[in-house]
Each structure stands twice: as structure tokens, then as C-alpha cells.
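Here you get one chain, nothing else, as C-alpha cells; it is the form predicted alone.
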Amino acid sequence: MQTELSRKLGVEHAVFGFTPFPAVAAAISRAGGFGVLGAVRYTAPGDLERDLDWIDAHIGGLPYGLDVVMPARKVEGVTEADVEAMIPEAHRRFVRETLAKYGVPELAEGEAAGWRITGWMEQVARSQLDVAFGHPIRLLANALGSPPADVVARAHERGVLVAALAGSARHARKHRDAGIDVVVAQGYEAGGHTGEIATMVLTPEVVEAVAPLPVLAAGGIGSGQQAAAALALGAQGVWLGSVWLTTKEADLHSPALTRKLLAAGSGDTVRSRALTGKPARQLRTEWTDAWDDPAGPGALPMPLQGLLVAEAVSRIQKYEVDALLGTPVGQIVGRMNSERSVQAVFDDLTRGFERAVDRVNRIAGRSGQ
């Protein structure tokens, strides 16, 4: 599965991986892809350089890359606490009641509430970047837009590709005009923050819009057969997020949310601003449904709604409690139905692959007759 991006990064198939888990990045590169370890779940800049130290011993010299979601413009002078006294106290007595609905018990005295997304602020994503470029990552993929002039800069200096996700054509040649030498053309389907066209629409709308740019193409790919198709639309590679969430090597640390991710289907998420504030896909549970119910308050803007959330889903996640239960994933969970190693995973998407390469090229050698 080799295209010139592939050729261009030394990666023996043209599938990039995105996943929060090192493990699992590590994993993606040594299958032979190109593993993209998702930085925004970290705001200690120890624990991402104890990672990717972790990355560089077990990847064996093999390319992968990072993704951040850093903001176009600067934001300066903008403190946490800032962003929280923005927070209206009607929203956060609507999520003591729903967590009290559900009976799920408060955090121990003292226990950390878990994850909060701060990766968008300005401070916590360059010192994200200061200890990204110290290692030796072959690609910066920015989530939230183009990143500052400066930063795509920095990164050409050290040799990094720099990639940005896209859900238009209009988004796209942004990233063009912006000095981006990839563009992720993510579909309506994918999980996390989407757009509203689907894949098999927009990848070539976006190959025609940054042409010569290469363009990668995400949302709804988790086969070989998807994977061929998104090459014919003029893809140089595919994007994968959701397929890495119930491999072995992921770390969710809730066997009830991989049972619930190995039960679902394709049906089964919803766009909800329940998460960020943007609209995401992920699974619909009763927290999305309550969040998107027009009797409730609705949903903040980013990244007021990430703070306002991020103990009531560390409480549901630890408590496991199944209702509520939910993860960023997108509608190809519904092909998720076993728990497989990486390498598995890459080799159905190999074998697929070449499946319907063949089936092509016999029904174009039956056409040619």
C-alpha cells in the first residue's frame, strides 16, 4: 500500500494512525504504517516527554509522528481560571443534577478529576512542541486548523511535515495557503470533531482543491477495501483513529466502554457537542441525549463545555457508569467487533487491500476487451 507520501516518510504502507495510546502508535509504526501519538491529553510536559522517550525505545527507529490541537492565532494572557469564571452556574447545577439522576458517586478527597482539555491553549501546546521537536517525530498534525506561521517554521526547520485536519474544500486550501504540506480530509463519519460532508464526497473535493499537496483521506475507513477506495478518490494515504480503540495494545482502563465499543453499531454515534462544545462523534449514551435534549441548557462553546465536563466524565469513566458511558468513535465502530493486536488489525487491512485491487483490476481487464 505504498504512495509517494509513504515512499517520502519510509513507511512500508500508506496508513496513518492516529491514537492517544504510545503503545499503540509504537505498535502502527512496527506494523509497518505510521503511528501519531495524540498530545492534547497532555498538560505536564514531563509526562509527554516520558512517553515519547517510552515511543523512541520500543519503535525501533521507525518513523511516527504527533498531533496537537494548537489555534491559529495566538491567545494571550488567558489563564485556566480565566475560562472557568465563564462558566454559568445553571450549566454546572445541570450536571450535578444528571449525575445525581444516575446515581454516580463523587471522586475520593483529593483525587485528581482526571483529564482536562487545556491542549488548546496557547502555553500548553508549545511547551507540548518544545518537547516534541527534542525527539525525533517525522510529522506535526495539527487538529484544530493551521498552526501559527511560526510553528509550521520551526517544524520545516527541523525537517517535520506538517499536516491539518480539514472538513471542506474552503478548509483546505487554508491549510494550503498556510504552508501545510498535508491535508486530512476527515468525513462527516469519523470520530472526534467532524464536519458535515461525507468522506467519499470530500477526499476528492480536496485533492482537487490543494493539488499537487498530498491529501489523506479519514472517516469511516477500517478495511482494506475502504483503504483502496479512498486511493482512487486520489488519496496518498488513509487516516485511521476509531479501529486502534479495541486493539490490545489501547489502554481505555474500562472493560465495560470496550464492551460497549465491541457491541456497538455503525448507527450507534451521534455528532454531539455534549464532549468540547464542538460537534464530535462518539458513542450516544444518555450523557449525550441529556446534553443535546432542547430542555436542557445546551452545550457551551470551546473550551468552556471541556472544562465543564471534565470531572463529571472522569466520575462516569471510573465508576464505569454503562448509561453514560461513552468515547469519542466513529461510525466504523460498528466493524469493531473483536479485540485484536495491531498487527492483526494490519493485516486484514492488507489482505483487503489486495483483494480489491485484484477485483479492479480484473473488472477493468474485462472492460479493456
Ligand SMILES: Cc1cc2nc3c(=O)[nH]c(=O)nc-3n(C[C@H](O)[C@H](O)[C@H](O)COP(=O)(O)O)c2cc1C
Second form
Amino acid sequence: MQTELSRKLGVEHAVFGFTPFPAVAAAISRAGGFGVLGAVRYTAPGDLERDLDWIDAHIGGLPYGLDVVMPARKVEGVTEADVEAMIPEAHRRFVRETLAKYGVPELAEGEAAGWRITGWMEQVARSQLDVAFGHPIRLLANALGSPPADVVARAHERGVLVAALAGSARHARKHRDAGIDVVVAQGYEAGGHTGEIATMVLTPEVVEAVAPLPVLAAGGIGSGQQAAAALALGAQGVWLGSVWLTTKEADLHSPALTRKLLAAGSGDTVRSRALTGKPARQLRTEWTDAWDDPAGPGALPMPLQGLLVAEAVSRIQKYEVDALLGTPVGQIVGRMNSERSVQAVFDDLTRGFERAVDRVNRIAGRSGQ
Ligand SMILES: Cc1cc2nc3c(=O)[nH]c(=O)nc-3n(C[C@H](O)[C@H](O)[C@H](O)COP(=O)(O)O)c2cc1C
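Now the other one: the form predicted together with this ligand, given that the block above is the form predicted alone.
Then the entire complex follows, led off by the chain already shown.
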């Protein structure tokens, strides 16, 4: 699966893998793809440094990238405490009552309240970049809009390509105008924050809108057939996130969550504001139902909702409270039915891709050519 972009980056397959797990990112690159580590969870720069060191030691010089969540709009001088103070008491009560209803135990005294969403604050994302530019990353991706001009310039000075996710052709044009090198067209089916346009419709729209910039198709891709379809739509590669969650190298810390993912069908996700305040596709649970219920207080806007639920989400995960336990994941979860190594996912992808291309060639009367 070679395209102009995969050749430029020196990878065997134009398969880009987003993952929060360093071991998965390294395995993706070792399997011939391009691993991209999600940085949003790293709120202490020392942790990111440690994990990028680990990747450098285990990736054998192969290329990889980093994904940050840098908001397009800059809010000056606002601290996490300021944001906390904006959370209404009624919402805090709703969290307490919901957790009590399901008997979710408290964290132990002094136990870290888990994932703080401060990785979304620009100053945190900037400190992640200071760390990342000390490592041989080849691509910097941004989840929420185009990164600021000085960040794009800094990346380009180091020969690092800049990618940005887009849910519409309008977003994609903004990225092009901001000097972005690669647009990730992410459809409605995708896990995580998504827009409302399906990958099948979005990909060719974005390809046309930003040509000749390379476009990666994301959302709902888990097989070689789907990758072949994306390339047929004009993409220069595919960007996969969900499919790695049930790989052997992934570290979800929760056997119950892995079991839920393996059992889920493609209709078991929902695009909900429950986790972050912005619509994000995730497993549908009684937790997402509670936030999406018009009788409840409803989710707060980003970043308030993320801060509000951070501790609750940690408790649900730690105690594996089945009815509430979820994760961002896309509709492709319906095809994630066994725990496989990253290499096995790649073997299936590349074989499926060849079969799909052969099939189309046969249909077009080109067999044997
Ligand atoms: C668990 C999970 C977390 C994600 N977090 C981020 C993130 O922090 N930054 C980002 O750019 N995309 C994030 N995404 C979206 C992925 O980058 C990717 O676009 C998406 O997973 C592709 O669709 P798929 O889930 O159908 O493969 C996340 C996806 C998942 C499943």
C-alpha cells in the first residue's frame, strides 16, 4: 500500500495509526505503518519524555509521529482552577448521585484522580511540543483545528510534517490556508470527536477541497477492503484509531473494557458530549445515556465537562463498573472481535487490500495485468 505520502515518509504501507499507547505506536511503525502517539493524557512533561525515549529505543529508527490537542482559540491566563470554578453545583451533584446510584466506590485517599483534561489547554500542549521536538518525530498532528502559526513554523524548521483532523471540507480549507501539510478527513463513524459527515462522503469532498495536499481517510476503517475504498476515493492513506484498542500491545488496564469492546456491535456506539463536552463517538453506556437524557442536566461545554467527569471516569474504570464502563471507539468496533497483535492486524489489512484491488481489477476486466 504505497502512495506518494508513504514514500515521502519512508513507510511500507500508507497506514497511519493513532494510539494513546507507546507500545502500540512502536508496533505500528515496526509493522510497516506509521505510528502516531496521542499526547493528550500526558499532563506531566516527564512522562511524555519517558515514553518517547521508550519509543526511540524500540522502534529501530523507523518514523513515527505525535498527536496533540491544541485548541484553535487561545484563552489567555485561564488556569485549571478558574475552569473548575465555572462548574455549576447542580452538575457536581448529578455526578455524585449517578455514581452513588451504581454504587461506584471512592478512590483511595491520595490516589490520583486519573486523566485530567488539561492536556487540552494550550500551555500544556505547548510543553508537550517542547518535549516532542527533542525526539525524531516526523509528523505532528493536531486534533482540534489548525495549530497556531508559530507551531507550524517550528515543526517545518525541523522538517516535521504537520497534520490536522477535519470533519468538513470547510475545516480542511482552513488547514490548507494555515500551511498544514496533511489533512486527516475524519468521518462520523470514527471513535473520538467527530463531525456529522460520513467518511464515504467526506473523503472525496476534502480531497477535492485541498488538492494537491495529501488527505488521509479516517473513520470506520478496519480492513484492507475499507482501506482500498479510501484510496479509491482519492486518499493517500488511511488513519485508524479504534482498531488498535483491542490489540495485544494495548494497555487498557481493564479486562472488562476489553471484553465489552470485543462483544460490541457496530450499533453499540453513540456520539455523545458526556466525556468532553464536544460530540465524541464512544461505547454507549448507562453513563452516556444519563448525560444524553433530556431529563438530566446535560453535558457542559468543553473543557468544563472533561474536568467535571475526570474523577468519576477514573472511578468507573478502576472498579470496572460494567453498566457505566466505556471508552471512545468508532463503529468499526463491530469488527473488533478478537484480541490480535498489531502485526496480525497489519497482515489482515494488507491481504484484504490486495484482495480488494484484485476484485476491482477483475470487475474492470484488468485481471492478469
Ligand atoms: C480511544 C480514542 C482516543 C482518541 N483520541 C484522539 C486524540 O487525542 N487526538 C486525535 O487527534 N484523535 C483522537 N482520536 C481519533 C483518532 O485519531 C482517529 O481519527 C479515529 O479513531 C479514526 O476513526 P476509527 O476510530 O474509526 O478508526 C481518538 C480515537 C479513539 C478511538
